[in-house]
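Take a look at this single chain in structure tokens; it is the form predicted alone.
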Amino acid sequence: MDWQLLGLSFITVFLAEIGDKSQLAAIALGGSSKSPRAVFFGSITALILASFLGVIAGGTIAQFLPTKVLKAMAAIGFAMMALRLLWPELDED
């Protein structure tokens, strides 16, 4: 196993999830639920499944597209999200 890649993936996803909408949803559900343990395990399962689907999709797409194209597509996607956050009136068109 590539321990360096495992650590890098863990740190990247962990930092990306702090303050993310999914964490805020888990906080809201945990605070309003009588069974925070169920919220915890449901959240874990959902994050694992979402990550699994992302890895499978990335691996499948990487078979057809070069890595540079994938990185460019991700960069363009993040740039578009940033622009929409900075100028929400662009969504009203």
Contents of the next structure:
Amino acid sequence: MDWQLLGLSFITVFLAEIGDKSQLAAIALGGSSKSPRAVFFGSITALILASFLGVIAGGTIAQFLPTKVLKAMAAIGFAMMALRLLWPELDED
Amino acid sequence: MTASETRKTKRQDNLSSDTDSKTEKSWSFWTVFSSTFLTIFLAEMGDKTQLATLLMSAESQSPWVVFAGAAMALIATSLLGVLIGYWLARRLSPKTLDIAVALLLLVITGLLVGDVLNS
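Having seen the form predicted alone, could you now give me the structure of the form predicted together with its partner chain?
In what comes next, the whole complex appears, and the chain from above leads the way.
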């Protein structure tokens, strides 16, 4: 085990993620949700899968996945959550 | 009772208790899990963490060590985020919390739109 590399990647990713949008999302969802544990597990699964894809795909992922489209979809999802909180009436069928 | 529980009860105080349990059911562990998973997964694709992991694993001869380090860092930052959110939720009134969370989600939306436009 290369402990130096392990520590280096831990510190790099940790510092990059502090205050990043996924951590902000964890703060927002963890505070507003009834089950912060579900938010925690959901977010770590997503983050680990995303970095797993980064590791296995090497340099090719950017060419095959339209990340712009994925991010735009995520933006719509977050905007919808925000609107739902501001106007709870929209939530009722 | 947590702040969000109080809020849920307040919103539903005019409904019968059996609709109350129904609503609770619809916000089950898996609903919260999957919506969190989907939005965060989509948001992280092509993000700097993924690119950093990608570059470091390509440079080094041991991609799995990089993966392990990145995974531990992501678990740590998510745990911090959820704990901060939970801590804030117990200190703010439900209404303030709703508005603060909505604004935070809109900030994230803005950051994502910025990413889409800049990339």
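Positions refer to the first chain, counted from 1. Basically, rigid core = biggest C-alpha set you can superpose within 1.5 Å across the two forms. These figures come from a predicted structure and were not determined experimentally.
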Quick one: core overlaid, is Phe78 moving 2 Å or more at the Cα between the two forms? yes
